[in-house]
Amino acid sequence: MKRVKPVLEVRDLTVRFTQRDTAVDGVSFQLYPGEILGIAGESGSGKSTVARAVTRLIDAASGEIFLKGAPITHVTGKRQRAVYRDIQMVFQSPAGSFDPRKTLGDGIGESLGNTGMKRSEVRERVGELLRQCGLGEEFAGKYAREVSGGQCQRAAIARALAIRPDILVCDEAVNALDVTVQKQIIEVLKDLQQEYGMSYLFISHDLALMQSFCDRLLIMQKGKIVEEGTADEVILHPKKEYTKRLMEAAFLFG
């Protein structure tokens, strides 16, 4: 993969929330076309805010992103909006990134009929949408508050995938889900990856999920990378400390 050019590269970034918060401190990176990237590590660890950066939803206060070669870290306007094309996130909480007076067909299409698509098509594109994530064409009509999480998950990931974006960041998208439903959303990502090609860069604490769904995994202590490597690497033959004892605690209550 390093032969190839990274579609996302993160060269030592730091977010500070306050002067003496800092939350994610000198962190470097490049997630590759087609790869899947897991970032794990404990609650505030700064996976999350890594993920917020990268998608520009919380500023740097220093270091560089590039998206396909081009630096993001700044960028604001209609340059900010066509990142938002080319990286889109999936939340823990679906429902709450769902406008409740709208649909989730409003919600799946609201991209599209800012493209200038026809209504017609846009219907016809969202119901697509919706049999790729395993829902019917009827939960077009639903509110976010008519239908389970794990319904709720598949229509955001369908919103996420409506512009076909080239990076899907995954904040803790299945970490609320009871097992059999996280089953079936992992199926449905990995399904999507194989066909749109995109690369997923998936944060998580579920160390058993990550090992079998990503290609390489990050290791976040506050704030740093501790630990990178292949998953099974990582996973089966972990040399830091920190991480022996997430495995150990993963494995043993997971």
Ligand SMILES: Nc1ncnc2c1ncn2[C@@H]1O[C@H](COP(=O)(O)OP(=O)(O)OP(=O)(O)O)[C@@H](O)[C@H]1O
Second form
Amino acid sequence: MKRVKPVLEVRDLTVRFTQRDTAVDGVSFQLYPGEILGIAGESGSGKSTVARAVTRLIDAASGEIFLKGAPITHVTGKRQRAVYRDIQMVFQSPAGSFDPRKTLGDGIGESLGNTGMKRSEVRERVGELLRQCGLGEEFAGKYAREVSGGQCQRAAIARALAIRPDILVCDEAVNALDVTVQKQIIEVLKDLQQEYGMSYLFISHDLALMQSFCDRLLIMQKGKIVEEGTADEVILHPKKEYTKRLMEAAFLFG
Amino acid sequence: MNELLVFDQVEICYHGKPAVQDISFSVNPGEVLGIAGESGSGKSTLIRAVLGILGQGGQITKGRICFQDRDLLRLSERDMRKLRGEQIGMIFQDAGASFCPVRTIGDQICGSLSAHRKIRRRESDAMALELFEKLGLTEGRRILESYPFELSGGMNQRVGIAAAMLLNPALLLADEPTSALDAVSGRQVIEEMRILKELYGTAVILVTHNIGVVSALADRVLVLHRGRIAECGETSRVLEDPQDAYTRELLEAVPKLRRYRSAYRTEPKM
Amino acid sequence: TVREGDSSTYQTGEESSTKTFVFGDTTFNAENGEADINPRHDNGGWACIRYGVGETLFRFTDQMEIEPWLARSYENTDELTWKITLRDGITFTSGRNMDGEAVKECLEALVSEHDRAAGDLHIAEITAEGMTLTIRTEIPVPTLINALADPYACICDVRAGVTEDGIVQGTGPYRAVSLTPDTSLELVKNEDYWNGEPKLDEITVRTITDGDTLTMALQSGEIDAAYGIPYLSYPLFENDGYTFTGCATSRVFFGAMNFESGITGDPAVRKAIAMGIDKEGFVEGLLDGNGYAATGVYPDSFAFGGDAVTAEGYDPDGAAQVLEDAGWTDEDGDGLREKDGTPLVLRWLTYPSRQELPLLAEAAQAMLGEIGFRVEIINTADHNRLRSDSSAWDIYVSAMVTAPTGDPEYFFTYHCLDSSDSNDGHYHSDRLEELAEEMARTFDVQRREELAVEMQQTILDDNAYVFCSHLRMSMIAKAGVTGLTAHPCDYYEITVDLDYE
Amino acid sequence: MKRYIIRRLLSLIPVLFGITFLSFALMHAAGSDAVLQSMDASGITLSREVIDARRAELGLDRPFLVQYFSWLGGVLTGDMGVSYVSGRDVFSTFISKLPATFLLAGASILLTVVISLPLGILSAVRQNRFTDWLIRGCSFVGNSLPNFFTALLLIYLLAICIPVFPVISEGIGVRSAFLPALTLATAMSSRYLMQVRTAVLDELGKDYVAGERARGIRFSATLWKSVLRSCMTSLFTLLALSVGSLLGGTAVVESVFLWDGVGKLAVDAVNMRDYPVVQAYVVWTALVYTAVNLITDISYHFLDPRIRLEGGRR
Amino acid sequence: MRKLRRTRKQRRMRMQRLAVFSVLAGLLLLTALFAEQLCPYDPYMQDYGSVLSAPSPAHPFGTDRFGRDMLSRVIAGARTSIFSTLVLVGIISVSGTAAGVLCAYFGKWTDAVVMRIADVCLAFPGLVFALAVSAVLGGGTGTAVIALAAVSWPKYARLARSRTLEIMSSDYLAAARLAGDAPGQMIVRHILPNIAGQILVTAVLDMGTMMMELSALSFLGLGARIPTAEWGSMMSGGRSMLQTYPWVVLAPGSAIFVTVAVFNLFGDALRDCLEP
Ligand SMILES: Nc1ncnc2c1ncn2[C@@H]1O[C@H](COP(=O)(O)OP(=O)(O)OP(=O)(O)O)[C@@H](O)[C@H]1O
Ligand SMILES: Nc1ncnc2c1ncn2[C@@H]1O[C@H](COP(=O)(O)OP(=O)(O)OP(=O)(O)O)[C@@H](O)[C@H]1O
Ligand SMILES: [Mg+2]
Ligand SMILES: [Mg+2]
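The form predicted alone done, now the form predicted together with this ligand:
Every component of the complex follows; first up is the chain already shown.
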């Protein structure tokens, strides 16, 4: 592939929640600028855990993570916060990722406020982001519990895009959405990628969607990467039995 | 008379604000009705209204909902309780959360059976095991002895279906039974519902925003858009020749798995 | 050998022939130093004598005069020698005969084990000869006979020893069979009592520290007589169902002035305080008549007490005038007097464990407030440390027994002299020192009484102390109980006369 | 599990150390001591020499730290010293009074559960209806009554107006235990009842309640079989936590009812500044309290399958 | 239709309830504030002429053993009792919450040390503590407040700690971290607002309990200084009069009851509205 430096590189990442069980076991991959890397795999295979580890929300037991060539495996404090200018994430459960006592607008504008942007500017930008993700501006004043799951997830995507990170980690970001909205969001993501050269780490179990959206695919099983390749390669010519089973199921939905 | 469930000009409000309006449709015995639509369009609201479990702040403000020619809105809580489970079953989006976390599955299945008929634990276990087998659930014994949190999401979902089906209801309400699941488990759930439909002739209302699921299972499909019915008709007709603009949009948006050459043997059943 | 008491002798109505009696008492507890009835242990003698187990060689009459009890007579041969003849035919409940030897052993054990007794008696040597006992003291001790009437001098059989629970064998009308500290004491009749036949077969003394519980226990009939019922519950018993007995004791509520203080160092202020406290009002209004307004150190029942002396009477206007004359004036009209910029703030140190003390403080606060004082009450359990710091208080108000041995010297020795340990206010009077010296040398009872009056008058004239009230000791019994009489010395409760119909 | 218990036991050590040291230090700071205190109570003035001699006898003249460590050393070798006041062995006195207190505490916990569990549940189920208001009203009354007052009221009603129970306990027995236990239970119930109500209300809002409703299960069955079982652990914890205030309460109640237990002993000892007894009491309360909470924590592992099977989440 | 009306009515009732109880609680506070102006008599004026007189038109709650008007004393006591309770509850809820949040947030040894201290305080008999504190600092309401605060804060620390831990594992806190919040910001913006409701409700519900505990100390002479009117000490001071002069006990007793009830119901209503 391209001989450019990866924006995100993960080497031998291992994460343990308990002493015995290893949630992620020696995972390595690279994410190149402007690339969309998909991670698929059955439930509990460690997809979310990878996402949380690369965003430094949980500590890796071993292995290394490089962001634009710089190691971020163990950064803390200010430097960790600096990392979040480059990398953002959309969480799996939309409702739980908004503070129940803050409006969606507050949540979306939080990162902007932290960069020192003025209140009024923040408000404007929030409105813009909401519109971009297919929501009306009035949603800025609503609380997570007052909107449906899909609406909430769109707000979460707006939040992640607010400071235009270089890397966006989407943990099943569009699964809760109905297809029309899903399509709309995917369009937004594609536009952003084209415009700013953003890279995505796209976690999903919707293979059809991934086939059309992702450049490369990783298939995870029990914390390990079992298969890796371009989206078409993996989907159309799966090598492992596990991947085949996954595909078989996916066709049913298509 | 032959309609099992009839919605007649129903309007449902949350805290006085209408969530769905002017909904009329019916379900015949043994028929699978798919309800599709964008999120927030009121799909869950409709089926929760049938069981009268709208929760805080929700109520039916207009129209009638009739089940087997009985107006559900006029039934006493007591009669309603007899209907629930026995006549109308329900599968939740997150079936795991609809089981009590500190009792075993077997215990709770027995509990829901004995709420409607005299039954002993051994009998209920036997019935459950038999159904599990029909549904292709292996390790039935272990499941019965497990707590909900010990089972994976897919397992919980399938147990939820089984628990609802054990009472052999005339109508089964399923609220996004697959959306929380990965493809493998989701597929199993769909398989099972098909089996049930064929075995028992249960009518099903299936709420989902996955058109694939709708096309795999539903006889008829109802498309909701912003709380109103956008389109309603035979599944094949709606999918192939959508009349409504929104339905068309919906169908176009569905990502399709491209299959260059028949690289893969398994044909989708539909 | 010791007879071990069995704990379950008491059973209500076991047999109609057995006469049982339950006496409830708030004071029979370790807090009062009465953990048991061993006279050599703290104030155990109080319990020993009160509950009719032990008796002393001498006792007090109702007029607080000394009379022989286990002794027949005494003779003061010289300043250092006392000859005491014992009564014949008395046996301890252990069975041993009470003779000179037994009493000698007992007193020797007492002075070796009981610090206060040793300090009072100054015994150099005791010799016993049949029924006579000769006591030689190290220094002249005019109050020796009084000290022998103190409860600690209960005569017990030392050879019979003390059980683990603290039971001793005395000569009283009842014999202790079992004792649980802070809970109960079981007594049975002493069949061989020397002074009449005890009327009751079994007595239980229950420690009921909580006054309200005691009240209700008497109401419900679970106890037959009680000591220490709160005054405010008295109306419940003022009917035919109950009888009262009470009299003034030498326990006095009094304030000691601090002579180091800028406030109470001023004689006018002291005088104003003495004049400004309405003792009658306190006694009538707050103690509901269950106390006696005090003039001096001792109550009426003592020959040298009561009206034998004079003190400032209640006169608020006069008190105000005294202050006014001394330059304590209220310039700014806020009701608080000041002199040279010093406000008339009186720090009133007292403690909560005796419930009447805070009441007195509160009453005085209002009374003295009328005449231009501001009274700051320091009500703390830590008063003993505070009072030794003379910069921390102006008046220290406590409740103390002033004549435990019936003799007047005790109070002055402990409270008023330069050498007194409790003279924390550093009161000093040349005249008082002189009189005290004379008192220490005087054996003549008449003269001692005169001295006592004079000494009291001295401290009262200096307004060094203000005596507010003597405590009335009361017992309430079910109607039908006879022979239960309150005694001014507070020592005698259960006697051979106690009976009920 | 074993490791968990061991870890909990180890964490007890600094706690006990802290408690003993603090109490020792504080009692000293509180001024006065057994000797002076007995002087106040009896009203007999003692001379300085007598006071000093007695203090020396009790070892009260030694430096504070020496006293503390000598006491602590004794405790570790099973010797809690002798009472300054009665001169008895503290440890054996304590042991002899423990059963009475345990009986009382046990009885009041039992009564509390019997009173507040059904009422709390009823109150939750009938939220904001008349029954709820009535029950809560009673709980406020119970909450506003100091222990001593409840005690007097109960004695007055049940021993004097209707003489069914004795005022002063006739030894340690069920009949005697009833009134003191009821006193303690009144205070505890009125608080516990509200906690039960809250816990049940919380639980009633959970998804599975709707789930069981949809399955047509009778509400009463849901309540007894699922809701109660689910909130059992939190109810248990709350009950265990309230053992703390129960232990405090026994002190007052035992004194009023003359119940010959540790609480009464402790109140007397505090009044008397009888350090060895106070120390013993403090250590004892702390031990029991910590033990009760330890047992509760461990019993979770049996009560709540979520914790039992996940292996010690905390 | 019927259901609709009921739910709407319920919502309205809930707001009404909050309004009613906040008005009542406000009234209590006002009484405490303007106690001096409201007293019909001087609450400290002794009158041996009418000692322990039964309730009458002149003295609606009767008089106490000093002949002071009980109604005036109950009103005057509102200030001491309610304010000292407010201060106490304020101290313990704020300090306990702070300790709990910091423990949960910084974990490790901070947590271990602070929670061990909390264990010590929790298992410590309050009476001993109160005795000592009052000896060192002298008696008075302040002392009692300090003594009680020392043994009651752990409850809040525990509550705050467990809630904070719960919040810390939530996705929205992860989102806040991703938004670049510093620890302080996260605590102030997300953790505190989310636990505040529960802490507030607990604190309001604690008012009654704490009022009782304060009065228990007054009873031992460790609380309010003589002759300060304070409900608890008035009640304990009158304990012997329950049978003979019941009004002396019942007047402050009912004042405590009313306050406890009002604050409890206010707390309940507040919770219903804060956490639907
Ligand atoms: N906070 C946690 N504590 C303990 N174990 C955890 C935790 N989070 C995840 N795990 C475990 O780690 C493993 C991987 O979980 P992860 O959430 O990464 O799976 P996933 O692939 O995202 O699954 P899904 O598709 O269901 O989201 C699972 O076995 C899970 O039980
Ligand atoms: N408890 C509630 N209180 C207030 N509004 C509600 C409540 N539940 C749902 N709504 C509103 O009602 C509308 C319909 O909600 P519903 O949950 O039925 O949507 P849905 O079609 O199931 O969406 P999704 O596919 O996201 O689950 C939405 O606009 C939602 O915001
Ligand atoms: Mg995941
Ligand atoms: Mg829904």
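Worth saying up front: this structure is predicted, and the values here are computed from it rather than measured. Each form is matched to the other, and the largest set of C-alpha atoms that superpose within 1.5 Å is called the rigid core. Numbering follows the first chain given and starts at 1.
Superposition of the core reveals a Cα shift of less than 2 Å for S28 between these two forms.
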